[in-house]
Every structure is written in C-alpha cells, then in structure tokens.
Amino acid sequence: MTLTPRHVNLDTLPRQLFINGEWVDGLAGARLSVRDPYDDHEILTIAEAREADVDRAVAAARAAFPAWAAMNPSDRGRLLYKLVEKMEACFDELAELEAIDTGHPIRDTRFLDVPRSLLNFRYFAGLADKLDGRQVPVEPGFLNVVKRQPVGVVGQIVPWNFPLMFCSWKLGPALAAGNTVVMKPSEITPLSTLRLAQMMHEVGFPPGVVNIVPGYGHSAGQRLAEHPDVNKIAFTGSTATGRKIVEASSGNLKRVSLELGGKGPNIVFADAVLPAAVGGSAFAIFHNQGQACIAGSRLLLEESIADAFLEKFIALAESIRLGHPLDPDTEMGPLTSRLHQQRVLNYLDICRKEGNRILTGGSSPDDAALAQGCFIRPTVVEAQPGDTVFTQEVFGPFVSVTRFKDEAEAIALANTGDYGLGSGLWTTNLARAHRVADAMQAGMVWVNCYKRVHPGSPFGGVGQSGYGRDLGTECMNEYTEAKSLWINYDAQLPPFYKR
C-alpha cells in the first residue's frame, strides 16, 4: 500500500541546522539521510551538525541566556502558550510527520504523541511563573531566602523513539525555568524537531534561546556533553551511551540527568481481572512496536492462570494489524530503522541458541507488501531468569514470559537485573498492590494499568535506568540551582567582631 500524506509538504520542511534564530548549513557541508521505515526509501536529506556547529550553537545559547533568564517568567510562559497554539493549528501535519519519520501508526500519533506533546508544553507554560522559593526560619535578626535560578546553557540529547514528545519533555521545563538550550535530536528521526524549531521561530522565541543541531552521537553528541560552556546535559537513551555522557561531562563537572534503559517487569496475579490484564499487558509491550524504555517487556504470570492468560494474550498478539503508518487501520507500524530491526532479529537468534520457546511471532511478516519495511511480528517467548532475553533490553515488539508460584517469587523476579524504570502489576487485592509496589525497585509502578504518563507526575528510574527526573515539579529542580540568600536586617555584627 502506498499512502501519501495530506497535511505534510516535504518540500517546505526545514533541512538545515537551527542556530541563533537562523537556518544554516553545517560548516563541514555533511548531510544526513532521513529514511521512511515503511519501505526504507530516503525521504530527504538534512544538514549534519558536527563539533564546530555545536560550538556555534553553544555560543549562541550562551549569548542569549542573560536576557532570557531575566525575562518576566510569565512572558516566557506566554511564548510557550503561543507555541502550543501553533502546534494545535498544525495538529494533523505534526501527526503525519511523526508517523512518516518514526513508523508510529497515525492512530497513535493522533491520540498519543501529539496530544501528549501539547499537554506537556501547556503544563510547563503554566509553571513558568510559579517557580517560587522558600524562607528558612533562622536566628533572630537574619532573613534567609532560598531562590531557584536557571542553570544556564542546557544541552539536550533526545532519542528516536518518541521525538516530538521528548522534545516537549526536555524543552518545556528548561525554557520555563529560564535556561537556553542546544538540542541534538536523533539523526534517525529529526523531522518533527526541526519543524518544531520553525514554529518556535515563527511565534517569537528570541534568537539563540533554542538551537537544534541534528547529528551523530559520537560527534555532535560527544561535543555537547563535553563542552565547557554547557552547564547541564539532559539525556534520554541507552545505558551504554549514558555512561559515556557522564564521562564526557566531567571536564567542567556539568550537571547531568539521565533517563536510560529499562526491562519492565509486568506481574499478573491470579486474582487480576483477566481481560483487563491481557489488554493492558499487550499495550505495555506492543504499543510503538515495543520501542519504549518503559515497555512491559518481562511478563510475569502466576502459575494458576498462566495458561488461560497466554491463550488470550497470544490470540490478541496474532490479531494485531501491521501496515502503513498512515493507514488508520494500522495498529503496529515498522520499527524505526533497518539497523534496529536487525538488532531485534539478532535477539531472536539468541533465543533459538539458548532454547527459548517462541510462542508466537519471531520473524518479519510474510506479507509481501510489508517485506521491504522494518517490520517484526509481535513476539512472545518463554524465558527464565538466566536467559539473555530476560535481562537485556530488546526494545521491540518482543515480550518474555516467566511463571511464578507466589508473591515473594514474583517480587524476586521483578527485581532481577540492573534496570529500574517502569513496572506494573495486576491484582484486585489492595493490600497486595501496595505491598508489591513498595517492594519493586523502580522509579514508576503502575497498578492495573501500564505506561500512564502525565506532565505533573515525575518520570525516571533507579539503578542502571539513570538518575534525575523528567516531568512534574520535580524536574524543575533539574533545571535550576538553589541559591541561599542571607540578609542581616538588624545590621548587627556578630559578637566576635564587636569592639
């Protein structure tokens, strides 16, 4: 099937770097190929940022910082609200653009990706003039006030799986708090980020406040992480890359927040409402082709209901409609790149070598119409704690199934491994829900639901899943410094100095 976007004009999309309010080519003249994951054809090429281009962007952000930080916070919020209005006016365009670039089904980009992005920007627009401090009770004659001030120039590196949404997660709080930004979107999915920069320019963001430099991690990303004039790095991506970010940031001891990998345990107890648990668990792993750090990729089933659950779960997985991202009937699109499709297929080879039983899926689809795309069938595999696919993040439409006998074993299995990002459990026992949620080593726990996200609720993990938080008022602390101000309002010297 060939579908043509109705709202996206590829000829007018930005194809350059956005630095200091201008569209410019990279100094080296290099280009990046942006490909359609449905059939792997080249959509267009864009300018590639390298080290010298990052230096230009950081210099622009540094120059713009004093005026932006000094701006009335409500005016910063007003600009973010204008951006939301612009995005709403271009809603269908953004939904199609994200579908074309990432492979997300249009039903997802319309009902999740774009609405969530709007909600995030709107939330932080409203928070811009509500970032208050506190007064600390101290000894008589002194007033102590704690203020929160922006950190300065923020480098942000966002991944390819939810590019528009992650832009809203990172840009919203950083800008609301008064920072200027240099953002490196993924070289794989840069189109919605460049379009967003164009919108920000159109609604009046001052030059240098936001700079967008698509490029590779080993060049543009590395330079941004190590740059001495960058005060903070906010990164979302793999744990391996997160470690490199920390190493690169040590030169000037810049602040770092990391949202990294996950291997989400999703526990189904025997007293769960089975239809809800089946549908919710399918959404937990198969939404966005499983390309989510919080995906419920380890399905832990109580033995007494495991067979009944799997009968329904496998039937649901096999019924998922694969197809063109712009087709409104498509429920699962292609993985976002050929390279990543091969990575997931390699894990299936590991399954076969280690003797994991593949219950369904396990290959690219047979349908000739999908053969050229980066598709993988929804896959369910039996695994034990020692197996590779039980501990390593596959990042695809791939779920491992493990059975447990009792609550204690379920908790032990859930806490196996190094990650601690998202997790879930299904039960009608309220006491158990609280007990197990408290015991799970994760930054987020969903009970009788999965992958619920809201800009008012903090998002992040523990262990190898990183540190710091996106979203919520908690994330504003990531983008501000606490300054303690002491005022001697009695104008008295301490007794030691009196003569």
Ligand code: NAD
Given for the second form:
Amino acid sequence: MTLTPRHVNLDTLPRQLFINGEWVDGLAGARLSVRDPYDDHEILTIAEAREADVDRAVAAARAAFPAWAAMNPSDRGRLLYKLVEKMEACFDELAELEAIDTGHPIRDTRFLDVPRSLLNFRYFAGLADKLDGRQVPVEPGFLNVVKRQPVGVVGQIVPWNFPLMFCSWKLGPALAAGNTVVMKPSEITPLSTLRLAQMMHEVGFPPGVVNIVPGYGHSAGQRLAEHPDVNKIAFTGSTATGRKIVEASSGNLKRVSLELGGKGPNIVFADAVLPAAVGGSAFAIFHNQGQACIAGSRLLLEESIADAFLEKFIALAESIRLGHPLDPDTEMGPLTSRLHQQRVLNYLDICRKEGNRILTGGSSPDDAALAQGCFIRPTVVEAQPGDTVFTQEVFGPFVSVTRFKDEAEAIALANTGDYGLGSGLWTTNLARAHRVADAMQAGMVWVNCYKRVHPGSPFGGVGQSGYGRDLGTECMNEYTEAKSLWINYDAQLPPFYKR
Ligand code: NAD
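Alternate state requested, the form predicted together with nicotinamide-adenine-dinucleotide (NAD) (shown: the form predicted alone):
Let's see the whole complex now, leading with the same chain.
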C-alpha cells in the first residue's frame, strides 16, 4: 500500500546547495538521487556538492564569522527561537518529510524526531546568552578571567539515521556559541536538512552563517575534513569514517569531535521487573529499525530468567507491525537504503555460516506488499563472545542474545569489544544498579530504561565510539575555546631582573 504525503509539497522543496544564503547548483553540475526506502523509487534529485562547492561554502562561512561571533548572544538565541516557531508551524510537513526520506514510521517522526529536534533547538536557543566564563581566584592585584570564544568555522558531517535531529544536535550549539557552519548531511537523506536551511533563511539567519552541502563522503566530506580554513569538525557516523576524518584533519590540526558506532549491552538481571524489561529492551533495539548508534543490540540475560524473558520478547518482536512509513499503524518501517538492507542481510549470512541460532526474523518479510522495500524482520539471534555479531555493529533490527551466570560475568560480557557508547541494565537492586553502572565502559548507562536522551544531558562515547560530547552544557566546550585573560590592576610585580 503506497501512501502519499499530505503536508509535503515535493514541487517546492529545495533541490540545490545552500551557500551564502543562496540556492545554487554544484559547480560540476552533478545530481544526487534521493529515494524512498518503502519501495526504493526516486523521490527527486538534488544538486550534489563536490570539493569546489565545499570551498565556496567554507569561504562564505569564514566571511560571515566575524559579524556572527560579534552579535549580541541574545540575538543569536532569538533567531534560534524563531526557527523553532517556524518548525512548529511546519510540524506535520517535517514529520512526513522525514518519514518518506528515511523510512521512519510517521508515529516515530511525530513522537520523536520532530519534537526532539524542537526541544534541542529550544534548549540551545536558551543557552546562547548563558555561556558565561569564570573568574579564577589568583594572587591579589590580578584579575584572571576565562572567556569562552567561538572556535570559528565548524564543519559538521552527519549520517542518515536521524537527519533532522542531528541538525538540532549540531547546528543548535555551534550557532548559539557564535560559530558559522558548513554542514554536510548524508547523501542518502538530505531533504529535511535542506528544508531546515530554507526555514533558517526565512527567519533571518544572515547569509553564510549556515551552509548546507549534500554530497558524498569521499568528495565533499573528505574536503570539509581536510579543509585548511575549517577550525573544527563535528562528526557523527561510523568508526571507520571517523578514523579517516582524524587523518584528514591533521593538516591544520583542527579540533575534532567524534560520535561513532556502538554495540550497546543491555543486561537483564533475574530481579528485574520482567514486563518492563521486555518492553524496554524491544524499544532499545527495534525502534528506528535498529538504526541507532545507542541501540541495545546486545541483550545479556541472567540464566534463570532467560527462557521466560525470550518467550515474551520473541512474541513481542513477531507482533511488531511492518508497513508504509506514512501509515499511522506502522511500528517498523524499511531500513533507510537498499545498500544498508544488503549490509544487514550480509550479517545474517555470517550468522548462518558461524552457526548462530536465529530465534526469530532473519530475513526480509515474505509479504508481497513489502517485497520492493528495504525491510528486515525484527531479528533475534543467539551469540557468544567470539562470534562476529557479538561485537560488530549490525545497525538494523537485529539483537544478539547471550546468557550469563552472575554479575561479574554480565559486566565482563558487557565490556567485551571496542565500543563504549550506550548501555543499560534492568534490576530492582539499587546497590547493584550503581555497582554495574560504574563498571560499564560506556558514555551512557540507563537503568530500568533505555535510549533516554535529553538536550541537557551529555551524549557520547568512549573507546572506538569516539570522543567529545554532543548535547548538555558539556558540548559547549566542543564549540568554544577557553581564553585566559590576565589583568594587573594593583599588583607589585616582583623584581625579576634587578639592575
Ligand atoms: P558513515 O560513516 O558511512 O557516514 C557518515 C557521514 O560521513 C555521511 O555524511 C558520509 O557521507 C560521511 N563520510 C563518509 N566517508 C567520509 C570521508 N572519507 N570523509 C568525510 N566524510 C565522510 O556512517 P553511516 O553509514 O552514514 O551511519 C551509520 C553509522 O553512524 C553507524 O556506525 C552508527 O553507529 C553511527 N552513528 C553514531 C552516532 C553517535 O552519536 N555516536 C549516531 C548515529 C549514527
């Protein structure tokens, strides 16, 4: 059943690059095909940015930087608030646009993608005039103050799994702090980012403050990462690409923050409230078709409750309604691209080769109506340390299950592998909750919940999940430089050179 959006006007959607406040074609004249993952048809084509276009965008951001940085911070906040109002007025349109471009079910984009993006922009709008520095109590006669200054031109490179939300995570704090931005959205899902740029222009962001250059990673992304006139790269994406970005950034030693992959361990202890743990663990992995860096993709179950848990968990997984993203009853949409569906299916081939027992799912759905789409059934697979799918990120509706005997083994299993992003545990024992949370090698731990995110709480990882933080007041450190200012107002300097 194909549904058409009611609030999106494809004819008026921006289809060009947004550079220096203008809509322009790429200099090479190349186009990107934007596809609907429900049936893989082409929605439209847009201009593709290449290296020379990134150069133009960086030049525009550089030219816009002094005035933007010097603007009254309260006025920067006001522009962000105006953007929030504009987005609120276009709520239905944004929810539908994100659904057709990414495959997210409309119930998710209405409940999560759009409201969360609003929440984030609102938070950073409010933070714009609260970024105070500090005064250090140094020796008498001197004043030392630490000022926070914007870093300059920021390049932002983001993936396809939450395009609109990542705009709010990245643009919000960067702009509030007085930086100008060149953002490269994923080549797969650029539509909501371009629409957002149009709104920013309409509410009065000055030309060059935000520039949007959709293009491929190896060309536009690489150029942004290596660009000598970019002061910082904020990257979200895979660990492999993160490594390339660090290498590319070394020319001018620009600052880099990396939000990379994850393989979230989700521990269920025998004393957990079982229905809550079952429902929460299903949300942890199956929401957004499992395409979340913080997905609870590694379920660790205490032996004594494992069978009872799995019976309920598998029944829930099998009841999840797959369908058209615009159908309000759909609980799971297609994966965001054909290529990515293939990647996930390859992991299922690996499971079969390595002898992992597939407890449910394991393929695309048989349903003829979904056959053209990039769907994968919710999949639950038994795995042991050493199996490929125990440590590698599948990034789909795919969860591995491993049983453990005691708390020490649960912690050891949870900390196996190189990632350390999101993690969770379910228990009614408060002391255990703290003990295990402290022992988890992860940037975020959720107890009796999963994937809670708030603009005020820092988000990021350890190990191969990257470094630096999005969100929270912590992320403002990523977008500002600390400048230490010393003033002698009454001090007698010691006579260093007595003559
Ligand atoms: P990806 O690394 O392939 O691409 C991410 C972005 O980087 C895209 O815009 C892409 O065009 C660009 N890119 C690719 N090669 C590049 C290069 N050489 N130089 C510069 N830019 C380049 O990742 P993906 O497949 O789009 O997204 C999935 C990955 O993102 C998963 O690993 C997931 O865990 C991760 N992710 C992490 C977070 C987080 O906050 N930690 C959030 C969401 C997704």
